[in-house]
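Coming up is one lone chain in structure tokens, specifically the form predicted on its own.
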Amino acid sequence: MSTEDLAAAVDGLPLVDHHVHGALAGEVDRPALELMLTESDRPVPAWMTQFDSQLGFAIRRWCAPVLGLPAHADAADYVARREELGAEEVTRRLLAASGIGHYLVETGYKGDEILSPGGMASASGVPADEVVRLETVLEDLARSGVGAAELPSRFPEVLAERTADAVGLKSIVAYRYGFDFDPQRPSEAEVVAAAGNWLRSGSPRVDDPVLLRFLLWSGADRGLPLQLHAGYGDPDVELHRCDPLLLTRFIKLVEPSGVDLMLLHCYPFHRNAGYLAQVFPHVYFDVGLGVNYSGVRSAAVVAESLELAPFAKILFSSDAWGPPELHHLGALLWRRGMLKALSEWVEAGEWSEPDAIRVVRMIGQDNARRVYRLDQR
């Protein structure tokens, strides 16, 4: 049975990245460059380069290509060709390549290193629209001095202005603490205390299990979806506590507020959160960020998203931070496995051409624009 269209339809999706970050605002040399292909915050060693990956692979093979190189081009020869083109024309070409149609850009994570939402926008030529992240507006307010007594009441207050025209929210509580925490809204006293402490601590980072607590249900009170890393990540995640399933409590506490649950990327712990995606309505996930760093075993992993969760509740990402060859190979990649089993399921009689088709648009676009509300924006 012949899948051309579904082929078609596939590579000519304007996606929806509903969780990405912006591409390098600046220059970097081989060795930063090498420091964004990895999750690790270590030191790459003498002996070894991260070009030997996955992910370095890939880049090599996909990458390249875009850039004006054979593919499997050599890596010093695609560093060389990176910096004779200069950051802005990679940029603008690893985006344009990408196919992504509409950006949901997370702006908290050293956010001067790249680019902004408008950024992003003029370097790609589509649309790009904000996700607050809770953790640095918090960082944000307590720099300017707020008293503990008055957080409690002043940090809604400087959310619902600080995300006016924000489509949705982010948490790293998995960074800062991990899953396995009192799902319950922490009471006002609570609050006070545990920031006193913090800002007499005059640490800048926000890691106290009651604020975070706090920001989560600041977050629901105000009513745009709300992102949650979930899964791997770098060495600030301690994995064992970052499964979703440990969220259980915290999702049946937050359901009758009608807040969306956006589980991010999940790997290795997808399959629990297609899991969740299925049995509570306001639970959606995704499979970014694993998709870019498995490379070619990533078609692998899109399949595996398939298994569980109604289609309506998976969502496309490439969380994608830096280097432009991530935001490019976290659509290229997601396209790929996404071909790759729904042609075989197709080619088998398992499923329609049409209802593939329907499915791939779901995911990779209609699913995003109806729970971020991008059609009334």
Given for the second form:
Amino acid sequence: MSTEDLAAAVDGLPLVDHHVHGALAGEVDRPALELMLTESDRPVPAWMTQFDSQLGFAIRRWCAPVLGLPAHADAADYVARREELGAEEVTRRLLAASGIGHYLVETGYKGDEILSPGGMASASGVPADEVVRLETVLEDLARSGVGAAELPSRFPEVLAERTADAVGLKSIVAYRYGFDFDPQRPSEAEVVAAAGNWLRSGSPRVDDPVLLRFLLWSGADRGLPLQLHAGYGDPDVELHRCDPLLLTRFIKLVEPSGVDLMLLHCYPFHRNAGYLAQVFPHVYFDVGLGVNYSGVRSAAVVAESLELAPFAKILFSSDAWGPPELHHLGALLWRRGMLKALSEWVEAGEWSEPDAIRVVRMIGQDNARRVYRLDQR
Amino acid sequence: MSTEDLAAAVDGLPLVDHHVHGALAGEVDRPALELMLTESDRPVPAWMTQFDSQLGFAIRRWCAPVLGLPAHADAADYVARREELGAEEVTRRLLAASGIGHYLVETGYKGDEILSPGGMASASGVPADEVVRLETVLEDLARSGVGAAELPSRFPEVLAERTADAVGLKSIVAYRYGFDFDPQRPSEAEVVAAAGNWLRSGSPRVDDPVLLRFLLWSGADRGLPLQLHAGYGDPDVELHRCDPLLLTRFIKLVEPSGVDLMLLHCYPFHRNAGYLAQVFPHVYFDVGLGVNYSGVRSAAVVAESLELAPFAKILFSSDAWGPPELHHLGALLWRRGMLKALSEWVEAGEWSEPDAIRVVRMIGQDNARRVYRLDQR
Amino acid sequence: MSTEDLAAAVDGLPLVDHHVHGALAGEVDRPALELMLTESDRPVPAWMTQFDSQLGFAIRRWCAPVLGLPAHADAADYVARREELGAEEVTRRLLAASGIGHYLVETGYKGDEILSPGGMASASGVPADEVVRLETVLEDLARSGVGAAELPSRFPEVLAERTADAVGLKSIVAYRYGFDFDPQRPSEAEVVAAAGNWLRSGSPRVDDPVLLRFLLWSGADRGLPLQLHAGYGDPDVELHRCDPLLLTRFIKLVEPSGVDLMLLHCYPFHRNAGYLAQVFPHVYFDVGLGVNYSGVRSAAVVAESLELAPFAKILFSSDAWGPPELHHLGALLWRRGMLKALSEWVEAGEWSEPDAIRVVRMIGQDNARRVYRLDQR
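Got the form predicted on its own; any chance of the form predicted in complex with another copy of the chain too?
Starting with the chain above, the whole complex follows.
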């Protein structure tokens, strides 16, 4: 059974990257670059390099040729070539070669170091819409001098303004607290009390669980698809508290609101996410981030994501932030993983090739276009 | 290294399906059928079909030919053909082609919609024995007007009568509460108090953890193998509370009673179940349910089930309920998964072919015959 | 793409087994041997044999030829041949054929039944250094008649003496309590109180969480790499409490001390360990023990260990205790698993062969030599 048509469909699909951040806005040297090739926020020890990792090997294998170097170019040559071409050209090449057709850019993290949605559209030549991080909107509101008593009514107004053109919302409750929060909508009195404590503390960072829950429920009220970081991330997370299964009661409570919940990344809990996506119509998931960081092993992660969830409930994302290598590899490794899994199944006669092509399009493009209403923009 | 003998042994093995429910007793239309092809109890959204899932693809691939259609027949044609043949003929064909040789039928869930053990025996032409659900026996007893004070003594009597011909018991404490219960046997006073509250509430459904523990310990007293739903299931479960590892203390406490504990399904915690089956002589497990719902990916799930547990401690089940496609695929996908794994190992020279054949027979048939004492019936 | 050089490098690498115990010091009969081929401490039931397991099949496949029998020799012949050769010769052959070049021997468990580090060096002809179990040092100190009040100051002195020549420390807090302990360093008053209770109890076994934490922090003060049993083990563990993610807060608290934390085994939580090893510079892990017990499936476990962690953070161990089959297979299965994964990646053009060879050397030897400062001995 030939799988040429499947290969062509996978290769040519203009992916919707439904959760991504901007590419780097400026130049970085090797130490700075290495720090962006790990979820660690610690300095890279002298006795190692982040290039000696699955991600590092994937960069040398797949990004080097895009920059005009041989595959497996060594790290020093790669960094030198990167600097020679300059950030703008590196970004242009890597984004173009990724074949991503539409970026949904989450703008809430270190936005001054990376391209804005407009900048991503310019650099890539394809549309880029915005996903707004709830915690950032609240932290901006706090800096504006809001009082605790007015915060419960002011936040939804500010959120509506801030998201007038957005396609989705994002919560990082996983980072700021964990998923083991009280799933009920907090009362206004609770929110006012928590806001008072927080505003008095002077901390720019919201991590009070009452306020984080208030953000989630305000997000549900807003009605846009609500992305939740789940699973693997930087050392801020306590990973065992980021298993999406811990959201089960919240998922049930929020179901009547009609909001769609987009579980992001999920590694190493992606099978758990697949269960939630099967049983709850408003739950979706992807395996972004984990795909990049597992490099050649991402084929296994992608295959594991194709178990319990109906194919209408799985999406593609890169979760890239910063180095455009991450945008490029997010797409490339996902394509390779999907092709590897599906072509094996077609060759074994288990799936038909037209079905396989249809599933690739659903996961890589159609589901995101439907959920985020991209055709109505 | 040829694996023809292994393939023949796998193909011809009359499986003991040690945990299964009846096939549908009547006709269903497509919407009703789709609701039975997911563990979700929510309506199928208009923008998707359950046929676009691993299970749906497996049905179109493997069941369509049994009904006289080409492999990968589309869903509409498949449903039309199903209706044309009628439920009885569809069931007859799919059960016969499954090669299952003995059904252990759990009768506690929606028994009026599906075939009884006798009906399964008639439809398949092979023996069908009964596994009795503990919660159902208690709920029936409650409906009969039992008083709280007499419940602790009446239940064992009723259970003995109800299971006079049964081969096993089943607990759904995972659905009704979770595995994070106090593992100790509750005192009679605790049971009477909990029973009083429950009977006064008028709820037909037992979900009080004291009563659920009472059922488990009563089941252990009864002495038949005790099946426990574990892992993945419908949205009633809070899946993180259904990890079989949470049973560790109960497993140790109940060990002196001599009861065998059969951990069912276990996905995505099947590796955890394998650990329990290695270290505790009275613990067994299977990967039913997850095999059906992961379709072509079930080969990976089956392979993962073959790690820590001694081969005498692993069983086969389909956990099918309703559509006989589930009975058929439970057997077919397990056979394919076992053959794929074991033939690779034989071809690589890691296992001998006679060993592989022996292991298939242990897991598919012999272990269940021994544990459930099927040869003494 | 040829992978001959890779195969030769894998085959010829003198591994550092960074966590292992001594081989059996004397003869054992079949029942005793079988009890050492499982993590269960229960008698092997009459209706089964531990040889019918992945480990048993791997012994018959790979160890039988080392003893002069055909591959897949049956269990009875294998045991007979073992007895015929005698323990010393069996050990000599299996250790030599393992190609292990350096043993880091943990001596705290049933040391009278197995070879000491010196005995291992003699039997193998390669160096063997010692890893000291913290709990054993404290239990020895208790037997010596220490008072509770002096214990906090005496223990570090005794530990320093006991570890003057050691290369590392080991904690079994996972067995004795679980990882869900208060991560803070306990105060001296707390330690004295807990020590008083323990010493008065007369129990030879330390399982008080305050004392176990005291050991961990004393170990951090000592400054040697600190090994922690994680994941799968005998029925003493409550496995869900041994997920290394539960150590996250302790890992952060101990980070400023500069101590390296070596997470051992980790199955089935090895992906979680990979996350910790990525984000925390002082965290390392291996997949020993699980490799032996999963036999032919160890290739999957090894591959799963090569995801998030930088290659400088992964190590090799066998965790063998007793039968030298476990030392032999720990090395052999790891080599086979690494070669299978890496040669596939090289053949597919995803990794270069020199990179693959470099990674094998890092994980199998170089990382351990660096962390345990073996070149400074």
